[in-house]
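Below, in structure tokens: the form predicted on its own, a single chain.
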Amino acid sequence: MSETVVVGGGAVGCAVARALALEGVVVHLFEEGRPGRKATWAGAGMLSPLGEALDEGPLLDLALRSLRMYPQFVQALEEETGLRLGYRASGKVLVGFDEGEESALRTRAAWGRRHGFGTEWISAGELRTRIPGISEKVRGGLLIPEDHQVENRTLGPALWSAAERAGATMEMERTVSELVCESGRVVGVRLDDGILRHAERVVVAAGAWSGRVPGVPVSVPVRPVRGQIVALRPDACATPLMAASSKVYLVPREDGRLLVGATMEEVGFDERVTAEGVLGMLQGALELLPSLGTAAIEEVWAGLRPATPDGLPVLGPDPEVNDLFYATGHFRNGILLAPVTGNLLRDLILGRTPSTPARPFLPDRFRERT
């Protein structure tokens, strides 16, 4: 039976492997490090379609489709693996500190209501009843009930295990050193030990490193954007809701930690945590919630998000090399988009008409611009 190779063992790569394996496809996944230990591990686990996509369009549509899949997706993964993924429909509030921010957030609230979402503007007084201790300087906030969260550091291993249980062969600490192509089509991958693994199809799902896999055509312009995060341990529950200002977001975890993030830095493949980055996040957090001044700093880390020139993920077949597919470029939404990406790639690879429109995300859009 023909084999599909998946390059990359983050949430997206594992979701693709699982979706294909559940259809009986022979899948072999290679991950150069530990499963889910790059961008999947480094994120905050926010499932935030309305918080991320500022306008109507294909990204918001894709994100909302994926969010609607999440309850069943999580239930299936928990049943398949026995792991608890910490999925919570906790909601988020975006706060405004000045007249301009308030006006913009009120406009977004009205837009959300017109489109059937539960967005609403809440006054400063009501906001303080929901988040005691929030800054006296806030003018109010945009409540987004549709923004949820998941424990991303558990999701990565759960997806790896679920793909394996579905029948995929999963190999960690195996580096793909080259895509092997003949006569305009991919025929497999060469590993770091020189072994050639033949495959009828290859899916590149290596996140920010997707464009650096030797042999990948230049038609996929994915670049890294660093994000740093701080984990605090407040004396008590700081906020029951996810909260965000224009400078920072706060994500409360069930274990009592509060995640503070995240920077957006164009620094190439530099994964270091920096004093400047941490300082900026802490200043933003204290501006939003002054009581965090006594919180202990538990952990700091950084990860690289895979960004694209137009802000949309790259999903589907390469325009130049037959049987080469991509599932990358998800930027800050890889966790959110993992379920819909797995299904979309499955359908495209199996020759089905996807239930999710693929046209806006196909790699050939970059070739059309040149």
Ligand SMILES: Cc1cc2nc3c(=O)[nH]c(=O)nc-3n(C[C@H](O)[C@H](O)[C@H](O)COP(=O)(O)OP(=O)(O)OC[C@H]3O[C@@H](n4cnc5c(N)ncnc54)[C@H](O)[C@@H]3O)c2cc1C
Second form
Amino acid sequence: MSETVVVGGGAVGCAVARALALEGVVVHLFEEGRPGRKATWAGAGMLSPLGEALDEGPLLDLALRSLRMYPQFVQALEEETGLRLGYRASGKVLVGFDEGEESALRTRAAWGRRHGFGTEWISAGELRTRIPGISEKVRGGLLIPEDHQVENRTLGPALWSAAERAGATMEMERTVSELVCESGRVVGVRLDDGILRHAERVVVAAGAWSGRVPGVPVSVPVRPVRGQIVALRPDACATPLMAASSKVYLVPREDGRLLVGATMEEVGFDERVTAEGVLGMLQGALELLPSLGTAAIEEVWAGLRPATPDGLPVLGPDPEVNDLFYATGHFRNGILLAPVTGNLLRDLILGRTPSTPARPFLPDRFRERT
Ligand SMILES: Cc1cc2nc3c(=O)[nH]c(=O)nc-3n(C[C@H](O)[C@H](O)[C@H](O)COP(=O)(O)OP(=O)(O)OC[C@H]3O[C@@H](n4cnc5c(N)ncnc54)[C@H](O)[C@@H]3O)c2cc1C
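Structure of the form predicted together with the ligand, given the form predicted on its own:
Full complex below, order starting with the chain above.
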């Protein structure tokens, strides 16, 4: 039977595989390593369209749509897999240290309120009642109740298992070594053992590696941007809220760990953790919450975000090769955008009118520019 092949088993590839399989499409996903062990595992799990300070436009609209899908998405995944995804409507605060930061955050609070969000500027005193150890130098903060979080290290395996339960065939430790095209259409993929797997269509969801799969037209420019994270274990709960300054963010986990992230580095496919990266994050964290000085360092890691030249994900059909689709380039928000991406790709592939506008994210925008 002809099938749809998905390349890549991160949150994005698995979300697409699940959405298609739930519609009865025959799906075969190939993952080079273990399920969700690349950027999906390395992320901080923030569902944070407003806290990420996304500007008004199609990406913010897409992100808010995905955020609204999250409670139901998590409930369905938990029922389908029996895994707990640690979804929490914990809220986030962006703190200001000087007049310039305060003024920008106050403007953002007002913008949020005009658009119906619960954003508000809170004074330094009120901030201290919520996060007692916060620095004396902080002038106050922008509170964003709408920003939530999920345990992304469970999300990857949960999506994998949910796609499998929906009927998709999921193979790990299988590298797609080439996309095979004939007469302007994709006809399958070649695997690491040389076997040609025929396919009716192929979806490239290989994260930062999407532009590297041999046979992928160079017109989809996805590049890696490294992010490092330090996981601390403070003596007691350091902050119940996610908190961020202009230098770092802090994400409290249910297990008592506090994630400090993240660097943004253009270093190619280098996934190492560096002394400079860790030092910068620890300095930023202690500047925000001096009490973290006594916290134990439990883990450090790095991952590669899939970035695009215009900061928007690449979602939809290749402009030149028929039956080839992309679901990639989610950069800092792939955990947040996984639900909406699954549905959008499903609709585009099945020829339905997508409930989310697809135009801004179509791959042909790169062709139009050259
Ligand atoms: C430090 C850091 C913090 C982040 N924080 C957040 C956050 O708080 N919130 C948020 O929403 N996002 C966050 N992100 C971004 C988010 O993690 C990514 O956007 C998202 O995980 C991308 O998912 P993906 O499935 O496209 O990529 P990946 O998870 O990288 O998956 C791609 C998969 O494709 C596989 N693959 C590659 N090539 C092949 C091949 N040839 N054959 C078969 N398989 C292949 C890889 O092995 C990999 O498993 C963060 C990222 C980092 C690095």
